[in-house]
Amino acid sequence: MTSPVVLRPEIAALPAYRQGRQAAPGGFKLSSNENPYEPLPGVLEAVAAQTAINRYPDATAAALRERLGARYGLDAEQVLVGAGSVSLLQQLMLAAAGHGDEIVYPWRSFEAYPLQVAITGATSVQVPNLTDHSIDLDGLAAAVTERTRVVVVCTPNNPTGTVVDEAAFLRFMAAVPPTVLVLLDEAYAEFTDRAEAVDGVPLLARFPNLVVLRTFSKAYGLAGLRIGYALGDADLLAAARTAGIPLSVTAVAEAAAIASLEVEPELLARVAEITVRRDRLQQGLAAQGWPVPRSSANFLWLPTGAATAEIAVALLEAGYVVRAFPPEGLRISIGEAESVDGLVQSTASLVHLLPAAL
């Protein structure tokens, strides 16, 4: 950076977070994590009624909060609307955490991690995957220090797809403090079809330091929109709330989310179509020889290695936009049922690429 003004020289070393690129025309936007489907009909018609921008929306979302509650068996008071998931992890750990005080989260897992645990003034500790792709758990608790005030989950973790089954999860928050917050990230909960996976929300009356997030971009299509939700103990998200931006939630998009609910069965029946599509390409991808580690989201993993930016240029051409993480692999987001059978046949050609250590 340039600017003659004394930045944080943590936040002035770290890139900003990038955004998935545009794919062009005739081509497949497939590293995002979008929802490829339309809003629906009654989620477009709640959308068209919000006119009334010339007035702030509600700070609260007391509404949604309260459709929530109801949903999951807990207060309103137990849920906290924010703009995505993204945003209330931060809230969280701003409320949390601090200068000399560590965040522990898995890695590789989402990207912004490092970039929101830089914005707390917290030193970032990073615990390795396993080696096949999943989340260690035994590792995370066992990076837990008496500086340690956040630990971050993700499961399904972005990007590997994997899932942390509920018997290990148990395990782990037996042996983390009771007095760190733990932050279990399930924005891709939707798209999960394994019965082992942990579901946070019935462990929130069993852990009190357990928050709990998800969000209405993926599943529900309102990735525009900027809204999801975070469930966990009304003092903790109290103390969010105050570390957070007021009136970062539309009406518009508090609107969307409800109409959203009303009309989920059609949403999720979308959702079980992606998982085909999912399970479809992955299956592809395996017997070319690519080795695609079971996902549980919308999007697969590619362990590409030192091939990874090489692969994500030949995809690029053949018109596919995927998210590349070089050196160590590519996420290739679920799009439109037409994607699938042309990216199988450009992977065919790419294979050989592969490192021979993969």
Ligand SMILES: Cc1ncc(COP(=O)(O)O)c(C=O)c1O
Second form
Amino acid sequence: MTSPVVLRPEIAALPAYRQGRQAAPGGFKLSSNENPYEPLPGVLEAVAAQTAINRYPDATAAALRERLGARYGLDAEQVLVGAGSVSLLQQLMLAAAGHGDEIVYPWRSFEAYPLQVAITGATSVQVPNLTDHSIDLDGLAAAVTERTRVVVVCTPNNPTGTVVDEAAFLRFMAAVPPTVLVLLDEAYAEFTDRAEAVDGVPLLARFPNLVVLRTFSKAYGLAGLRIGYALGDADLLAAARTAGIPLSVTAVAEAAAIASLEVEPELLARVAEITVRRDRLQQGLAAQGWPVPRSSANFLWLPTGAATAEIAVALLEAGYVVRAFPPEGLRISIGEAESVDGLVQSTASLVHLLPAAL
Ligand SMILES: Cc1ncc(COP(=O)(O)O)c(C=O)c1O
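I've shown you the form predicted alone. Could you give me the structure of the form predicted in complex with the named molecule?
Once more the chain from above appears, this time first in line as the rest of the complex follows.
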């Protein structure tokens, strides 16, 4: 750093956000858990109809909040809309925690969490995942101290794809004091086909310290418009709203989200196709000897240990951009149908690189 300006040291020390790189022509970008399908016509029409872009949007996205509230049996005040759920995570953390406080979360999990905790000024408390790559809920509950203000739980977990069981989550909620905010990040919930997986929404009435986060970026394919939502106690969400940047959700994004809810059956049919593709890829990889945990999301986790960087580079050269987390593993997003067979061919020639002990 050459600037003479004095910065907050914890911010200056943070690595800059790294975006998944673009694929070469003819290649596939499987590094950001995006939806490979283009928007449906109804959604594009709703976007095109938003011509009054010389005006600020409705600050609370009231029409979408009403719509989501009706869908989940909640008041519109129990819904907060943000410029992506990543924005809402940040707002909720900022509302609850600052210097001297602790935020507990599983690790490895969503890359944004440690950066967001640092921005609040609070201390990160990372709880390692279990050996089967699932989140250690008992460990998360045990890590709560009198300084803890927030615990984050991610299900399905990015990047390992594992889900949290409802029974385990209820035990966890019983162990966490009601003064501690629990953020249940369900960004990939629509890809989950496991009956035992927790669904946070019906639990909101029982746990006033629980907030559920959902997004239109993944299953609904609106990543480029930046829109997500939080569900929970109205006062908590009002505080989180105060901690956010006003007017950051555009009218275009709100209209696209409402239009997506109108065409939900078509969008969910696409989600079903993606999950079939995911399971086919998982079976292909497992048959080759890759120790891939079962995924309930739109990506797979390959624990590749010390060979992670080498395998990621080899896949990149073969035309597949994946996300590497050396020295733990790599995450492959489920993309276009045409990507699957070639990917399975490429991995067949790379499986010998797996370290003997993972
Ligand atoms: C676990 C998890 N939560 C939240 C997000 C944020 O999604 P968005 O801000 O696009 O809604 C992501 C995106 O990758 C994610 O993986």
